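So this first bit is one chain, no partners, the form predicted on its own, shown in structure tokens.
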Amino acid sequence: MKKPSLRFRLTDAFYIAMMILPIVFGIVLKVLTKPATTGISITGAGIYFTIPMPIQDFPVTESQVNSVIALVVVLFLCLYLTHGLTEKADLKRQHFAEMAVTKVDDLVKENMGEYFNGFTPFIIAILALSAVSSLLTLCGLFPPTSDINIVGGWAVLVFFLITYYKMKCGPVNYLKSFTQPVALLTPINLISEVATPVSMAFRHYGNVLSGTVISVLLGSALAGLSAKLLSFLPGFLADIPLFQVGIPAVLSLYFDLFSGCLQAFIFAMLTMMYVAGAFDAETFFKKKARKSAKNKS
């Protein structure tokens, strides 16, 4: 592999900087606007400012700002991974990008079928955005996935996709699906239709939020344990947060890192299962074949 040119390295540096600077901006904004607190503080997304509107004022919160930060980070991460692509894959990042796309593509084919081959970019976007949003908590930022409004919006988008693929077989077939397997279950099927996005949103939101809350409570409990056990020591030695060294970091590996990535994977899997399950492939292709035969005749 030939040595990268100066322009190539500068472009790489720009992409890396654009992944870091939005996070730095979010940290600085939070430090400058967050009021001082003492003890345990578990709150929702803070409100930075409010835009006056005719009917109701529009608050700009940490969730919205951090969602934009996550989008920018994912955008420039993709630009960085795809910069300098070659046929022989000389760069290590190209190997990583190709491996990620291949794995997700196989996942889509396995869970959704050949008809949904074009879904790979959408599923990768869900995985990346959800994971980055959850991992922002490692930088001290409020994770957007801890806000029901954010994940609720994602779930509504998935619900529209589910409805779209159910309608692919025609509106009559869509309405008939509510009477399956028997018409007596129609009310339950209607409730189930609405419950799908609600369950997706609350599952993702609840798991990420609970991890954040547990991390804060454990950190506070460890601080109290340190103060209790070291209270007999003189002077500043009694104030050493002994049990807060290392232990919260280990717990963070699960609650923040592993759990955040796991919930992103679960949300993507549920999206694939619900969308693929909503599409009646047999009826669709039969209808398409009849239409094709009719046009030929």
Given for the second form:
Amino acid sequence: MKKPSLRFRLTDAFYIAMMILPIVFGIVLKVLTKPATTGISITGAGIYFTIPMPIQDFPVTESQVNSVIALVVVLFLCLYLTHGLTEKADLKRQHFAEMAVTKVDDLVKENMGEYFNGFTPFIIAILALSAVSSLLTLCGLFPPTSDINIVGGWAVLVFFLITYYKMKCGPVNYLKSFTQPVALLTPINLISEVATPVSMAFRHYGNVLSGTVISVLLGSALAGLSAKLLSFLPGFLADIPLFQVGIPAVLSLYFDLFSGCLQAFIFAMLTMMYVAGAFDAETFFKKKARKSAKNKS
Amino acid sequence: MELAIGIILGCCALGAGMAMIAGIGPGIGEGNAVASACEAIARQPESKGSVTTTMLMGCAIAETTGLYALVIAILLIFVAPNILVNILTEAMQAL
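Having seen the form predicted on its own, can you show the form predicted in complex with the partner chain?
So here's everything in the complex, that chain up top.
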């Protein structure tokens, strides 16, 4: 195998640096603007600064900045993984990239069917963005997914997709679908239509936020416990919250790593199911066949 | 005034606690789902992958009602007291 040229390696270094630098930037920004606190402090996203606007001031919050950080990290991760693609695949990262794309491709084919073959990039984008956003907690940053505004935005996007694929069979069929199976149930159908994005947003946001709240509560409880139990130790040893070392890491393994990745997967799966379920393939193809027959005659 | 603020804070905390009674339902439901998944895997070990995926999806959907309660509890603890106390002080100033 040929040794990579200097230029190739420099580009690699640039991509890796651009993956790490935004996170460092976020940490520095947080350290500079947020005062350190001890004890229980559960707050929403802090506001860095506000931009004056004619109707209402536009606050730039921690979650917005962190979601842009996540976007940049995902962008340069993709650039790094696809750098130096060859037909023989002699770089390890190409195998990884191919594996990821094939896995999601299979998932999409299995869950959505033939018509939605082009959906892989969208699903993989949702997966990567959600997972990276949730995993930002590992660096001590505020996870954007524990802010309902961010997750609500994704859910509204999915809602538009669902409505678009319902409209594919024509607006008349779309309006008629609300009166199924009985016209009496129309209000309930309307509520369930709105409940889809709301429940998707609440599910993702509630899971990540509850993990944060439980972690903070457990941390302060362990500090209080060690202050009570270890107060007999001499000198400065009594002031160190010894129980806080290591034990929260076990919970963090579940709440940050496992739950973050699982919620990303569930959000992507629900997107696939809702979009695929919204599309009435039978009526669509029947209509298409009728139209082409009419054009011929 | 202090009494009124105390009642507001106490009732918000009580309401949050009562809202989380809804956590019972998802607990039972998810337990049932996982039990059935265990039985299915025991009967057909080769279908472990798809059963696990379906179980996770089902758990996520069963969790929804509990999460609604969680959101309401969080609103009651972190958001509602400030708003209610502001309304109270404004009303007292108007008197």
